[in-house]
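Single chain ahead, by itself, as structure tokens, in the form predicted alone.
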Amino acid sequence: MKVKFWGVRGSIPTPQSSVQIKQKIKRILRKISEKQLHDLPAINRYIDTLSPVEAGTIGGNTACIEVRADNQLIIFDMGSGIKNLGNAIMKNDQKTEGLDIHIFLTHTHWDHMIGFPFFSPAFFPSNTLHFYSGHPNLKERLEVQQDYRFFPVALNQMGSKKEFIQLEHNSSINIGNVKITNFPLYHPGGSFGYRVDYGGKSFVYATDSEYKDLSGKNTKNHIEFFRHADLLVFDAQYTFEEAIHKEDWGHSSALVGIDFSVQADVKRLALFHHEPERDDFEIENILKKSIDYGNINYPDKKLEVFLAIEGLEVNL
């Protein structure tokens, strides 16, 4: 099973500003000077060793994750990142006989739907898009987003065939040999997490969720849903302090994600849905503090914690 991140930001697309880019250039030039690198090959080799935070970007697109398993193409959420995913599908996968594309939505807030009108495979009549959600009236919600008052192309003008499946809460379905289970999460308007099980590996996507009561009784079901996941993608938009002050805003923190992961024996934790007001270095600082928190509180655990970064692929 392959998991690829196409959009990792929360709430609204967040391109880097000129100020942020200049900050990165200045840092790189300062380090090149400190290392006394003078010839171009040495400089290029050094730059190639730098992280996306230092010499690239965590990414400015909103939520979209691609999963490939059992020759199935499965997408979670349709944030602005789905545009680039669609372009990649057109380049690498599109065939005259068409594609079956399975799209699971956590919920229908703008940042998780905004990219769909620009999803190129949706315009091909040979393709079939299967939409899944625990929310009712999903077709109507997409039609409203593309009403002529808000967007020039209506949903029915996108040539692909479309199927809408409303999922029963806490139920599982199979796509080929891939099992996908949904789980209701606490978020304004409601949201759903998804667990993908295939070939003895498991991936859990749990974004846009708030955990107001962390007592054992109230977290038991969440722990079981995350249990033994090889990869958990978790809403870490806020710091722990911000989460306390922003009660009922529907988001969580990296520290809660670490606590859950340890209790559920998760192998890898990806921090996701990054706060749009933070630049890459601030997000990286949250990662460092989170790793320190895990090392101090759970020194015997081998949980890997990392940032969800646009373009990152994880093979399970």
The other form holds:
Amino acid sequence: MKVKFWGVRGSIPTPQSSVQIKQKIKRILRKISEKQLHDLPAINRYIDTLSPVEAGTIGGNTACIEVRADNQLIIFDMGSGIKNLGNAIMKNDQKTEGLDIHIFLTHTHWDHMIGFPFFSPAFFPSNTLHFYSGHPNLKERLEVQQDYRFFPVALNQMGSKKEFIQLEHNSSINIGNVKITNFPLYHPGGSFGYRVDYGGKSFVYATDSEYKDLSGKNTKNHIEFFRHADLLVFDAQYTFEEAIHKEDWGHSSALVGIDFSVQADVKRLALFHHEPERDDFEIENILKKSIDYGNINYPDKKLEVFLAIEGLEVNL
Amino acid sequence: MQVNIEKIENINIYSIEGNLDSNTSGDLEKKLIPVIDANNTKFILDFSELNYISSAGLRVLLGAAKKLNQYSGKMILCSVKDDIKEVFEIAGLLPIFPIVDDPEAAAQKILQ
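Following the display of the form predicted alone, present the structure of the form predicted in complex with its partner chain.
Below, the chain from earlier opens the complete complex, with every other chain and molecule after it.
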């Protein structure tokens, strides 16, 4: 199973600002000067070693994740990241006989569906899009988003065939040999987590979720849903302190993700749905502090914690 | 986890032993919140025997602090091990929870 991040930001697409880019350029130049690098090849080699935080970006597109397993093309959420995913599908996968594309929605807040009108494969009549959602009326919600007052192309003007499947809560569905189970999460208007099981590997996508009562009796069902996941993508939009003060805003923190991961024996934890008010260095700082927290509280555990970064691929 | 509670004059002193996590934080909540609701506003939490605190434990302490704030109450932590102090720093909670060296210093601070 391959998991690729196309959109990792929460709430609203967040391009890098000129000030942020200039800040990165100055940092890189300072380091080049400190290392006394003078010839261009050496400078290029050094720049290639830098992380996306230092010499690129964590990413400003909103939620979209691609999963490939058993030759199936499965997408989770249609935030602004789905535009670039659509372009990649057109370049690498599009065939004359058409594609079957399976799209699972956590919920229909803007940051999770705003990219769909720009999803190129949706315009090809030979393609079939299969939409899955725990919410009712998904077709109507997409039609509203593309009402002529808000967007010039209506849903039914996008040429692909479309199928809408409302999922029973806590149920599983098979796409080929890939099993996908949903799990309701606490978020304004409701959200759904998804667990993908295939070939003995498992991926859990649990974004847009708040955990107000962290006692064991209240979280045990979540822990079971996350149990033994090879990769858990977790809503870490807020710091722990922010999450408490923004009660009922529907988001969580990295520290809760680490505690859950340890309890559920998760192997790798990806911090996701990054706060749009934070720059890349601030988000990286949250990661560093989260790793410190894990090392203090669980020194014997081998949980890997990392940032979901646009373009990052994880093979399970 | 074990909580030993004593009251000296109008100060409630909770000495917490063991681990404060998702399995035990509910017990502390049950011992803390009703006491606050009964108009007790001064609390010292002695962490000298606390080994570990997770987000669930922090959540309960924050809930108590929030409630105490409504009554203009005070909660002081004392004898906190370095690792646990660092967890409070990581969680961004040091501005909310005053931490002092020992119970005597906590008593002085709470009476200020």
